[in-house]
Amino acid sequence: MRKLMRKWNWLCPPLMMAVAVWIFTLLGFTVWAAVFMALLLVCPAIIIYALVKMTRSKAGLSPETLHTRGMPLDVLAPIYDRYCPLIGLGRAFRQTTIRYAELMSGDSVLDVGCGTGVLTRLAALAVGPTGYVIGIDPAAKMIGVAKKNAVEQGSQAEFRLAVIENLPFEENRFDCVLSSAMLHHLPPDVKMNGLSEVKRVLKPGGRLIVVDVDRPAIFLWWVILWPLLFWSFTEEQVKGRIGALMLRAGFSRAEKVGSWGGFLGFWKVYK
């Protein structure tokens, strides 16, 4: 029963939102006013609860999952490829990331926190048969799905278990490193160690493409995401300090090149 509950607990947030909207409409609110009130009151509560659970609980982790003080997402592996498009992180989002990466034939690419490998496989297509692309993730179930999908799709992308704070690659190995929606999974010190490792494995003049939680561009996202200001994993990012974070890690230049959905920022960072 407990395993079944863990499998379907991702349904709880939307159900809570739906119930809250229904209650507010019963109280006489219009539908749109009810939705706004649900966002104002329920979403922050969901975020706070999720942060506590993710940082304190190891439930659902595969025995092969590597130890890290970040947040492996083993529990989401079975639904990840269906869940991401539902929240606006589908193929168009991945293609935009690849476009900012400006990959060329023959490039060597590392995807840190690759999850099920959707972005990694797109990168492999972009660099062609003469290129080299590998995705890493600490979550064994994610890597399992990524390898399975790569075989089924005939992708040349490789995958292995590894953590960003201890990359198993030599110095000056990669032309480009991709980090898509994973930086906010790391506590501040691990984040800095991980970025230093990324800088180490990048070739001189190489680039890191980061897309992650950034300073919200619209008021509605502030209403929903304000709890992230009080979580050490995301505080600096929500305050708009991703560029400063990159410079502290030793990169020579960091520029914001785009945004997605009003709360994710695309950053291009150079060694």
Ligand SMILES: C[S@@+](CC[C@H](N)C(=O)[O-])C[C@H]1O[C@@H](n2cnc3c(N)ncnc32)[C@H](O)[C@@H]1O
Second form
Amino acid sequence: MRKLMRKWNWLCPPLMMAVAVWIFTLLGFTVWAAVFMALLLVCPAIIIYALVKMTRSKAGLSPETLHTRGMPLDVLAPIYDRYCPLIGLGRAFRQTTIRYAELMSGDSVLDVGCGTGVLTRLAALAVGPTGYVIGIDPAAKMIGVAKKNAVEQGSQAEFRLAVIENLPFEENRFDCVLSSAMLHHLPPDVKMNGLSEVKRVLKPGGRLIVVDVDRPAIFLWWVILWPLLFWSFTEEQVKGRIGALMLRAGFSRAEKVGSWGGFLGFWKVYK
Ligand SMILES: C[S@@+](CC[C@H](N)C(=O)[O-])C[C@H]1O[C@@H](n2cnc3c(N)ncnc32)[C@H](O)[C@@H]1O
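Previous: the form predicted alone; requested now: the form predicted in complex with the ligand:
Once more the chain from above appears, this time first in line as the rest of the complex follows.
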């Protein structure tokens, strides 16, 4: 029963939204007002619940998953590739990230917190057979799916279990590091250690491409995402301090180059 519930628990948020909309319409709200009220109440509640659960509980982690004070995402591994496009992080989003990375044939690239490796495989295509691309993640189930996808698609991308705060690579190794939707998985001190590690493994003049939760540009996102202001993992990012964070980690320059969906920012950061 527990297994079945775990398999279908992703249905809870949409169901809660639907029930809330229904209740508000029964109370006499128009449909649009009911949707707005449901967003106002249900989304922050779901976010707070998910954050508390994910940060406190180690449930759902596979035994091979590496220890980190960040949030490994084993639990989403089986549905991750289907889930991302549903929330707007599909092919166009990935290709935009690759475009900002300006990868060249022969580049060596590290993807930190690579998840199922969608972006890692696109990077491998961009650098061609003379390049080298590796994705790391502490979540054993994510790395398992990433390796399987790479074999099925004939990708040369490699994958390895590792954490950003202790990268198993020599210094000045990579031309480019990609960090897609992973910084918000780290508490502030781990984030700082991880960024210092990224700087260490980048070649002089190398670049880090970050896409992550940033200061919301649309009022609606503030309505939904305000709990992130009170969570140490995201507080600085939501307050719009990604650039300052990068400079504090020792990078020489950080510029925001784009945004996605009004709450994710693309950053280009130089060693
Ligand atoms: C939201 S997923 C993003 C996956 C992928 N980069 C993408 O764009 O789809 C965040 C990933 O960060 C990983 N993660 C969590 N803590 C980490 C750490 N300390 N070091 C590296 N990755 C970590 C999680 O396991 C998860 O796979």
